[in-house]
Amino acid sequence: MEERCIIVGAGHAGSQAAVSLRQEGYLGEIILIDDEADIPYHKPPLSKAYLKAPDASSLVLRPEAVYRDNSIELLLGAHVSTICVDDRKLALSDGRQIGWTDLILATGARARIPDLVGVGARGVVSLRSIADARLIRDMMAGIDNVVIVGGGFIGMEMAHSCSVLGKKVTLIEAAPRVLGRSVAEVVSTHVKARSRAAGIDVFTGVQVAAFEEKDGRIEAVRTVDGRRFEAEMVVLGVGAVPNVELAIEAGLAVDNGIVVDSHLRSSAPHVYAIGDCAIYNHHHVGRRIRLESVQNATDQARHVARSIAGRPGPYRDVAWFWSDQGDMKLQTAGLSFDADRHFTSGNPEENAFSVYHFQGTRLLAVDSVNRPADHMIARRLLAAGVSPTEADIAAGPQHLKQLASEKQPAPA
């Protein structure tokens, strides 16, 4: 068989992988398959700009001409039913079978749906796709009360978007603080305070018990402590579940994601997994993680494209994330799991500061609020393996930039 790379999933990871393969000089066939009918689109705006000023054309990741000009075959609205790694073939639900020499699984993740009474009521929604965003947008016109369940990035972004649209917004988070798995406590405290100042009712440490419905439609959210919050729409933001069913059926190793090695290769030859569906051993934190971020998806896509095109190497890119919430741009570089020391630069009262996370003297991560320059420098420091002292940080951005430039990243 002539070379053919099939990519299952046309989100940020899949679309980037297809284009990067051509950029890396891959000459074989490329087929990009997705069960959504829409041309690959940007997902971050779905919880923000798209709800405020819906314009689907602005969401398009790449014009259709890019795929056509690069001889990338798009199979949209197509569902992969099975994958046979031994024969290197996959089957579509319409009966077609397609062979491959390399396979990239970029199947993403779906919203986690809590097992609670009333969760299936009309008006209880989640946000993972453009179809979800269209539904929420259409519902928004005729409602006043919105309850957001979950204080992660999606939940907080949705809360601010709904508030700007004039809705009464209540956000309920079971954990002691919002963004608890993502940012430092001082950032969580800051975000909670500014969100409340923006008119959003934020409740932390509160668990949802059930969703009350009337005639099949959501009416209220009831909490374990007995409170009742009226709701005409409930947005669930309680995490995501990786789409690994195809991988399990194909016999691939799966553990809260498709298990891949440092080259992003799965347990089967010539099968890769990237993006939200992949779990890998992160070199910087020394543990297995699954990252749900656009940048991780696109970085991994570029990396796999290089590998398939003949330039393999371990994946060592610095993890980074961002989130826009009201007048706050949150940016994180690195992962702070094992931090035991924290240093804050700037003034939270001015809505512009950064928190540096250390394990001993080693820099692990930096959270920034409205300090984009700090974020960019942090990414350079982490890539170069440079750990500044508190005095270095206090000396300012130019000094940190110089530290980062003095030591180049070690070769992969």
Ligand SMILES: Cc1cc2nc3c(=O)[nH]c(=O)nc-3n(C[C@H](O)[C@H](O)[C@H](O)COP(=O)(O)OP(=O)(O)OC[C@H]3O[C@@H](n4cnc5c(N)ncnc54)[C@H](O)[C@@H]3O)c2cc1C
Given for the second form:
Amino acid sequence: MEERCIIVGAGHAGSQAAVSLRQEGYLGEIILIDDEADIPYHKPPLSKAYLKAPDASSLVLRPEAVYRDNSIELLLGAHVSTICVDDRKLALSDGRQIGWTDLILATGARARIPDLVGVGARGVVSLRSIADARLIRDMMAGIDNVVIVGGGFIGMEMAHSCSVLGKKVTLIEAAPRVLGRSVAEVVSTHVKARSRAAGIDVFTGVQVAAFEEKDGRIEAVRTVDGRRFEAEMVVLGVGAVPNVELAIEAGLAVDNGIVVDSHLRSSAPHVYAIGDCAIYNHHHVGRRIRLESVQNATDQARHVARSIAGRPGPYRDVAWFWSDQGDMKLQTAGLSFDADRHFTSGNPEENAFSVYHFQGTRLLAVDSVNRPADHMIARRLLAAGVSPTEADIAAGPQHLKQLASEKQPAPA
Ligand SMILES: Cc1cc2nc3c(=O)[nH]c(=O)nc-3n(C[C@H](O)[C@H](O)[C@H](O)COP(=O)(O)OP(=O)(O)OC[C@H]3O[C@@H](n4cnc5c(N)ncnc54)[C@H](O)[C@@H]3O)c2cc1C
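Provide the structure of the form predicted in complex with the named molecule, given the form predicted alone shown above.
Following is the full complex, with the preceding chain placed first.
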């Protein structure tokens, strides 16, 4: 068979992989398959701008002509039901079978649905796709009370978007702080205070017990500590689960994600996994992690395209992320899990500051609120493997930029 690369999933990772393969000079056939009917689109605006000013055309990742001009066959509304790694074939749910020489799994993740009484009531929704966003937008038109369950990035963004639209918003987070898995405590405290000041009722350390419904429609949220919050709509923002069923059935190694090596190769030859569905050993933290971010999806896609085009190498890109919540632009560079020391630069009271996370003297990550220049410099410092001292940070961005440029990026 002539060379053919099939990509399952046309989200941020899959769409980028298809285009990057051509940019890297791949001459074989490329087939990009997704079970959604919409042309590949940007997901971040779904919880931000889209709800406030829905314009689907601005969400399109790449115009259709890009796929056509690059001879990328786009199969939309097509679900891949099985893959067979021995025969190098996959089957679509309409019965079609297609062979490949290389396969990229970019199946993403789906919203986690908590196992709680009443979770199936009308008006209890989650947000992952453009179809979910359309449903939420339509529902919002006739309601006043929204309860958001979960104070992670999507929950916080949704809370601010609903609040701007004039809804009464209550946000319930089970952990002691919002964004607890992702940012420094000082950032969580700041976001909670600022969100409250924006009119959002934020409760932390409060666990949802059940959803009350009337005639099949959501009416209220009950919490374990006995409170009751009226709700005409509930948005679940309690995390995502990777779409790994295809990989499990095909016998690939899976552990909270499709396990890939430093080249993003799965346990089967010629099968790669990238983006939200993949778990890999991150060289910065020295253990397996699964990231859910546009950076991770697109950088891994570029990387795997280089490998397939004959230029393999270990994936070592710096992780970074952003989130827009009301008047706060949050940006994180690096991964702070193992930090034992934190240094704040700037003033939270001015709604502009950065928190530098260290393990000993080694810089691990930087969380920034409305300090985009700090974020960009942090990415450069981390890529170059440069750890500034507190005095360097206090000396200001120009000095840090200089430090970063004095050292070449760490070898790949
Ligand atoms: C509302 C929202 C806001 C976000 N905001 C931000 C942000 O501000 N910043 C940031 O960095 N990240 C953000 N993210 C996360 C980011 O969008 C994801 O990390 C990114 O979309 C992951 O890309 P992916 O290609 O791995 O997965 P996805 O974009 O989820 O794409 C996977 C695709 O695979 C398809 N698929 C799965 N299984 C099959 C199958 N068997 N057959 C055919 N097709 C299949 C799915 O339908 C889906 O279209 C946000 C996510 C959401 C949902």
